[in-house]
Amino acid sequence: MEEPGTRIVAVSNRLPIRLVHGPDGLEIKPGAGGLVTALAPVFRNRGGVWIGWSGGTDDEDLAGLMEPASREAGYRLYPVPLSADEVGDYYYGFSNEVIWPLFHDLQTRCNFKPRYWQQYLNVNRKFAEITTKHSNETDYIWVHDYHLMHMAQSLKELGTERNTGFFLHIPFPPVDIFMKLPWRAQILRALLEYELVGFQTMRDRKNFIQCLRHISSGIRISGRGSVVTVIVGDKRVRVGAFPISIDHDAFAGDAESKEVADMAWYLHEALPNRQVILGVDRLDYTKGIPERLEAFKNALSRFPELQEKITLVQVVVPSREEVPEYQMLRAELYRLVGEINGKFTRSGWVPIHYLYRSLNRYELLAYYRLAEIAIITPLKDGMNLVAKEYCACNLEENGVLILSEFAGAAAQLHRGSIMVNPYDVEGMSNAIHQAFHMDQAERHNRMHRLREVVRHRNIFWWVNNFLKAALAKDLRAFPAVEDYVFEIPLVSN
């Protein structure tokens, strides 16, 4: 560690926590989502810092479980409270009714509202004061996503002297579809208060640098490689593309435990005599699920071979479950899977298994296991760690993996999967056909080469490709102390 009091402090919407309301009252569980599978493994027992937002209300009083909670996940948590106005203009309305579906090329579903981007300023603005708060100049802040974009911002602002970088999680759009967006001169001039901003490929780095030049013809670009410097006027910002992975060895050993074992063996006798293809995603209409089923409809339809030796396993976990929107897409799923169970259900032999819930980590990789195939197939996706995760967990290496070209994971994955067209329901449904007769030489091979990508290019491997480039140190730099002690000034809310 550089000198003494250096950390890393993350700042993201959500801590890696949930509020849950038990019999006894408000409780703490572990978080989910890519951030905090990414993130968790990397910050634990390292003396860092997490802030970000609880998932409650502002008035609700979280001192007395903060503490408790810092110390199961090995850092320190500090919440940002919210007002419920905020979480609707800010969270539901600028993050996911702007820039979510205007960052997924889908920018008819945004809703511009001004009064969202002001809110949005103001959040931001509140997360500022709170890093400030718990942070100090040695610190490295490390903001990340499109919640926070303008936070450096907000932090010089307040005249707080901080070494900031940015990572964004989802895909940054061609300059086309970013023009749309009534703010697009304050979001780039924002993300460049940061010393280091974050993609997750190449072509989010160079869509980001084409949106620059759009509104200003003094950027100049300094370097080669992943990371580049760009230079306006006599600001300097270190751009670059550092693909997000996953903890390849901890996926790989749980999937080994007779736990996990027994349970794919269970799951694998209820399914007999069938090759089994996986599908993992958050209720999102980004994640093509619709399409995916009319797929494998058109495949039992074109290929009848497949009937009564395939099934697919769609497991779709639960979100924003209170916007129209989800919930129309939602009803669109069952529909779509009645229609089909309905069509081509034989005796002893259903279609589709189709599971609405949240599964817990040994029955998702149980289900890695279970499944000869995944398929990952988002209309646009800033990576998608379940095709890594699936790699990781098919140990036997006789797995195949169908995936979307426009999903991040395409760029590190595309030469041991089959490449798909998600809009194209031919080409998804071939694919199919092809990942059911494909030997298992070729099984073996494609997935071998997977397996090394996400072992070696794993998430220790993307967090010091980070850090190296915004401090030129890695994590040896930030040693775990198993018997961290903590000392915990509260946040009062």
Ligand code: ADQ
Contents of the next structure:
Amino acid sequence: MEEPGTRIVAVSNRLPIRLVHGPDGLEIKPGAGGLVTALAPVFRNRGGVWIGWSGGTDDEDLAGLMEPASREAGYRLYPVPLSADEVGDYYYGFSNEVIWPLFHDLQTRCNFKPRYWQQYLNVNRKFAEITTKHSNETDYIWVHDYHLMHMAQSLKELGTERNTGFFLHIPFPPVDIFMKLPWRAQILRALLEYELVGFQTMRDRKNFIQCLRHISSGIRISGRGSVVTVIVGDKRVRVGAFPISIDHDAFAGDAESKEVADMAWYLHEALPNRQVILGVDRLDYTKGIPERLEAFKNALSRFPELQEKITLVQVVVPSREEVPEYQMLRAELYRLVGEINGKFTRSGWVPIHYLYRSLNRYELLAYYRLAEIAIITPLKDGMNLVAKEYCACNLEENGVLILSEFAGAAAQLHRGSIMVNPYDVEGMSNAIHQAFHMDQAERHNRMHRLREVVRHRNIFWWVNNFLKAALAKDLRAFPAVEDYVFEIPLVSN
Ligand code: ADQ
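Please supply the corresponding structure for the form predicted together with this ligand (the preceding block corresponds to the form predicted alone).
In what comes next, the whole complex appears, and the chain from above leads the way.
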């Protein structure tokens, strides 16, 4: 049993901040992305620690910036400095050219360079060293995501004894795909060094256990339900499914604010007498954006009554822009949007409004509030928080969610949404048609059901489930204190 004073030490590739070069030099701004959206509200002012890469280069002096940033965030931030070579081979290489495509079932996009693996091991060890330095034996080390699958093993190799848990934010692939990985046995063995391994869905957990059976005979499973114990030789590892979520009340509360309501009204006024269908994604080939644009084009051709009556607002958040594949995707999206708008635009109606930038929270929530339909069709996704955010912000309960059956969110949201196969252009086009014509009563029934799921299965429910499996405790053991004062001074490194 943990002693009193257990702290949660979160470790992830990126700290929940961004470095920005401002007029007075380097500044720190809050980070973006699914992991930050999910975890930041939970960690605030509970005495925890977050360890990760700042996103900058290793020669930047961040010590002076971390103190105010930690105070602002409500948890202590410790940066892991990474050199340009490390970023190249560990982050862009192994993480984003090997694990990211493979775990999203897109193995033809993988680049299995041996030197990437060596750098992945080196950087995992570096994270383990810094975690050793800034934690103690009573802390709980909660490691996040595919960049750091080897960290528990690295901690053990350093002789650091800690209680460790791991959560994978992306899918875990089926055995036939996972077996293509040249380092498959090392990764599986490394994951077994954690005390608890968490996945988004039961499907991911099942895939993981099947992969274990494939490389090792004599695996036993004990227990039932969403968390089981896997026994391999003398090792016992808890393995569970924990679908991540959002801070529902914060999203719903902000969506109700005057700023968001005014902006939603203003934006919809500019699109009179038509339904808005909304797509919001990071720029990524897993999000199925070209397929969705094809489906929209198909719907405008096959169902001409939609013309001038529906507008697709597609928001794409720039991401990994240094990578050639992402540059190609960006160019393909511009081409497709241009083609569709060129073909269908009429005086007073442009079929696709394409926004290639990050939105501030009010703008994003205003689009969630005003859209009659959301179309979220990743080819594969760990969860997809945008789907849950749309439901939380749909205060009038009259929106329709079109959702890919390959998003992790589908396991919880399949009942209220229109489910689609993102590879089936005509099927998605039919779904757009169905959503457009759906009557108010059906819209309300479906959206009410979806919102109940998102309200109850919120981010606090997720953290509590993980902590119960990890420590037999929940968040009440880490009470939030307003104006939290850090007891432990920042050690610069
Ligand atoms: P992501 O791939 O980043 O996350 P997602 O879950 O959709 O995907 O989260 C994206 C986040 O970025 C959302 O919280 C959203 O609000 C925010 N965002 C989107 N568009 C934005 C915009 N234009 N401006 C500002 N913010 C925007 C990874 C996995 C997912 C998993 C999450 C959490 O790939 O499958 O759901 O982690 O585990």
